[in-house]
Structures are given as C-alpha cells and as structure tokens.
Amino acid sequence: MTTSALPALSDIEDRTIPGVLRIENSDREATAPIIMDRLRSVYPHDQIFGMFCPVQDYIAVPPRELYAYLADPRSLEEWSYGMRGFAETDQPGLWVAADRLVPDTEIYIRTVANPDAMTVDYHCAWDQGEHLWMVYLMRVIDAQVVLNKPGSVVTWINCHHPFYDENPYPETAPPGREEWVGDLWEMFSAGHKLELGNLKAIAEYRASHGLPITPDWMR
C-alpha cells in the first residue's frame, strides 16, 4: 500500500514540538517502553478498564477551535500517533489512511460531528470501510462552565467492542499480518493518553504562537 504524505504540522518550523510523539520522531520500539512505563502492575489492567478506556486532559485552547479542529479527520494526520497518509474515498465523508503502527494496515474512518454539543465521534475500523466498529467518543467541553478557567476539557471514550477479541472480516486482511487491533487493548489507555497529550501539545503551541488551531493546509 503506498499513502501520500499530507502537510501535517507544515506552519510550525521543523515539524517539531516538544513533548509530541509522532511515529515519525519515535518508532514502536522505542515508543513501547514509555507506553509500557504508563501501564501499572500493582492493578489488575481488566478490572480498571475491561469495557471502557477513558482518557481526558485540560487543553489551554478555545473550545470552538478546538472542536472545529478536531471535526476534520485530517486532524488525526498530525496529532495521531500513527495514521498518516489521509484521502477521502469514492464514499462522501469516509476516508482512508494508512495505521502504520503495523505494516500494511488501512484504517477507514468517517467523523460523525455535532457542532452544538462539541462531540466529535471517528467511527473506524481496520481493513474495510463497510462496517466501522471501532468508535471513538470524543467531546470538547467549555472549561470556564467546569473548571472555571478559559480553555477546554477533552474526553475520550473507547469502549471494548467485541471484534476487538476476534476478526470478524479476516478475508480483507493483508496476507500475512499477524497482529490485530484488539492484541493491543491492554496498551489503549497508555497509547491514547500519548495521543491526548499529542493534542494539547499540538494545540496550545499554535495557541501561544498566535497561529490558527486549524491549520490552512486543512482549510
């Protein structure tokens, strides 16, 4: 499968800010340790979050910008840990990009948004776009109504669909992949909250530099 790289990131010099993993700066090898180090033995991992991964984290953004950004699936090229290479298909509003968190992978996404209530759903799934049933919940919240300071609270909610445990199209897999997308539930806490931190990162730089949250190679 060969992507198209897009501009993500092109406004900010050396596409390089602090504190951001990107699978361009840091490879699974030496990403995994820090996902590791995230992760707590001294709880049992299921019991935490069997059927739920919640992540969540204060973004020093205006909310409305914040959401709009957020509305594009494009976003996810620049604060993603690993989706690259977006391009819409022949299918208004559903694209496909590469996961390259494992070789070979296309990932289909299509954004359900809703300007009103700043909730931002990535309804995805691996290798087809017929069925998306991975959902992603996001909702951006006006954090002057709920920690009284200007700013946004964004939650993030994953929830333990049963085709994690087991590919339910294993016919439009790439032959010879081993790895499915459930064989890293247990690592989705940890690897969302990178992502998170990802986006405020991402976020309060353009924020504090007077640059638009959406860039214009978005617009």
The other form holds:
There are 2 protein chains.
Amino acid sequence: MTTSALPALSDIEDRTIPGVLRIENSDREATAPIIMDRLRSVYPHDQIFGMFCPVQDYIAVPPRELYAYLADPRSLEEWSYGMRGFAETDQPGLWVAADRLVPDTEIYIRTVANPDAMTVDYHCAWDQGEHLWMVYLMRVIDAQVVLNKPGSVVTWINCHHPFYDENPYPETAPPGREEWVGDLWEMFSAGHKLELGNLKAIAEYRASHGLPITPDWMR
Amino acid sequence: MTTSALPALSDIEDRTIPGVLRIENSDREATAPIIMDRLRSVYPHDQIFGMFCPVQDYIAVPPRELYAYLADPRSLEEWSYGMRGFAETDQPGLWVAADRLVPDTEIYIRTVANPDAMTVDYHCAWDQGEHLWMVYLMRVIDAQVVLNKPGSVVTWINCHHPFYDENPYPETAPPGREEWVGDLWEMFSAGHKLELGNLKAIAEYRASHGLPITPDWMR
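For comparison with the form predicted on its own, please write out the form predicted in complex with another copy of the chain.
Next comes the full complex, and the chain you just saw is listed first.
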C-alpha cells in the first residue's frame, strides 16, 4: 500500500465539521461504542418506516425481463392490489386507472424509467394528473452482481411527502369520499411488501412455466 | 371513471397464482387483517437489516451537485469513515484505497454512475480488483419531487452477498489479518448511517457556507 491520503476537507477551516466522524478524529476504539449504541435488537416501526418506506426482495427472474415488465405501467394492473383499468390519457405517457381501494377514485401515473440504471419510477397522484407527488421509486438490480446468483433484486422506496398528511387538492376528490391515501401511510410497509410479493409470485410463475414475463396482452 | 379492467394474468390458468393477493380474490375486508398482522410496533434487527441494508436521509443540497460529488469515488476520501489514499490503478476507472478499518488492507473501487437516473454504484472489494462483489447502490433523488422541498434524498442499499460470510479469495489477504469485511455486516446499518451522516454534514456545511459541493482538490 503506497498511496497517501488526499487533501480531504482542505477547503474547511481546521478540516473540522461538527458531527463528522472519521478515523482521523474518532479512531476505531472511540467509534465502536457509538456504533454499538445505535444498534438495537428491535427498532420501532416509525424509525424504520416513518419518513421513508423501503422494501426489497429477491426475484428469480432475469433482470432485463423484469425491468421491461415494470417499465410498462400496465404491469400494475397485475401486481398491484387494486389499481385497475389502466388507460392512457390524452397526454402521452400519462395513464389513469381506478384505485379500487376506495370508491370512485382515479389514480394518475406517469412512468419514468431508465434502461441503463434499470430504475422505474411511478409518479402518481389520486384524483388529478397535474401534480404527481406520490412517487414510487423502484430499481431492478442484477442479482448475479450483488448476491452471486441468477435473478433480480428489486428495491422500492416511497418518501413521506407532506401531501400524505393533508390532501392539497380536496376540490378534485369525489364528493363524500372519507378516506385520503395518506391515511394509509402507516400501512405502506406491509401493503408494499404484499404487492412486491405479488410481483415476485407472478414473475417467478411465468419464468418457471416458460411464459414471457411481459404477457402478450401488454405488447 | 369509465375505464374497464385489462386482461391481467390472462396467460395463467384460472388467472390464479398461489400467494397472489389482489382485490379480486381478497377484498379489503379480507386483506386488512393480513396487513395488520404483518405490522409490528417493533421489528427485529435481522428482519430489517439481515438480507439487505437500506439507509436513507434528506440532505439540504441541490441534487445535481450532490450527484456530481458522489459520482467521483474520491468523495469517499472525505465522507467514508476510513477509506483513504484513493489512486487510480493502471486500469482506467478502477481505483484503490486503504481501508483503514483494518491493517494493511486495500479496497478496490469502480464507480458506475448514471446522470439521468442519478444512481451511483460503488463496486468494491477488499484485497483484489478482479471481482468487485461488494456493491454500494446509491441514488440521489430531487427532494422537491418526493418531499416538496429543495434539496436531495439519498438512498443507499447493500445486499448480503454470500462472500460477506466467507472470503472467497483468502490468498489475496495480507498475511496474519484476522478480520474479514463480512464480520462487520451486523454493524453495517449503524456504520452506513454514520457515513451517510458524514456525507450530509459535509455537503450541508459546504452548501450553507457558499462553498462548492465538489471541492477544488477533486477537480
């Protein structure tokens, strides 16, 4: 090992920023108890799923095929719990479906997918398609690279947008609807795991039965 | 709402796959107790951080600037706990540094970044640069989109690659080293949060002091 340290933080006075723990100012002996103090045998729900809602799973399906399936918003007609009747609006790329979780509720969706990074972001909103603030950030990863076996890892995260706490566009809601999507935030972790389980079961069923992951009706 | 359901799962016999819960075969009344049963007031460490290690945070820095900083592996010289002395090897894009967590240990790193998706993947390994199996998957997200405020959300996930459990290339380890990187997997959640906290503190310090996020020495 012949490399020498680079001028890290050389633009900062004394190279010191409060709260930064680096081996130079906090050696391993000093840092170990800090780390141990932050580990818990159990973590409260809100600490893990309060501000962000990350779920992930391994799916035994080739990553390219799984990505292509997810990148079509109509895949949600299959693996989501209750989004049904996807139809493209008169704005290209903006889709609408019924969110059958609640009566008379439309969900608008625009998919932003990147084939190189294999990210699939569903930008959604209940009731209106002008401001798509509910964002489902997903990514397909080649499991060969990260788990040393064929298949895919799928990551999915939602962020706790303040509109979950209060509907910013109440005038677009159907009359008399009592529920708001954000009332369900506390259940998102379990609900999203259920839906990720659907995705896994559907995709693995097709892969193991020689069926194309993206079914003919979506082509 | 005039859309009608699409032919979901029409390639599957009886449109039925074991384990798939959709509103058609499990209505909200039937599904609610399943969801509630999967929610907990607390979750064991291994359930949350055993197979995957997701951490994330909000950082009050413009996303494009934060992405550009992260996309340069030398940023780790600053915000990582102990990777120091980054130098490019004779293979373009493959860097080596000392992982000062343990004596005499080199870490090899190749960064795969996508400016459109703002993903930054650090493909790493201790001791050798031929098989980069430790993969740090990061992503910068525009907080305006997902949290309705300026700044960035950074997500970071590692997958529990089997090599964490057993060093596949022991012949490349320095003689006498007793520790293996995978011995630390149980502490990754706290360790990565510590490092993400470093990233946040450094980037926010620069942003709030009018300094460029990527310092001159990295340019």
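As the structure is a prediction and not an experimental result, all values here were calculated from the model. Positions refer to the first chain, counted from 1. Between two forms, the rigid core is the largest collection of C-alphas that superpose within 1.5 Å.
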query	finding
After fitting the core, residue 18 CA displacement of 2 Å or more between these two forms	yes
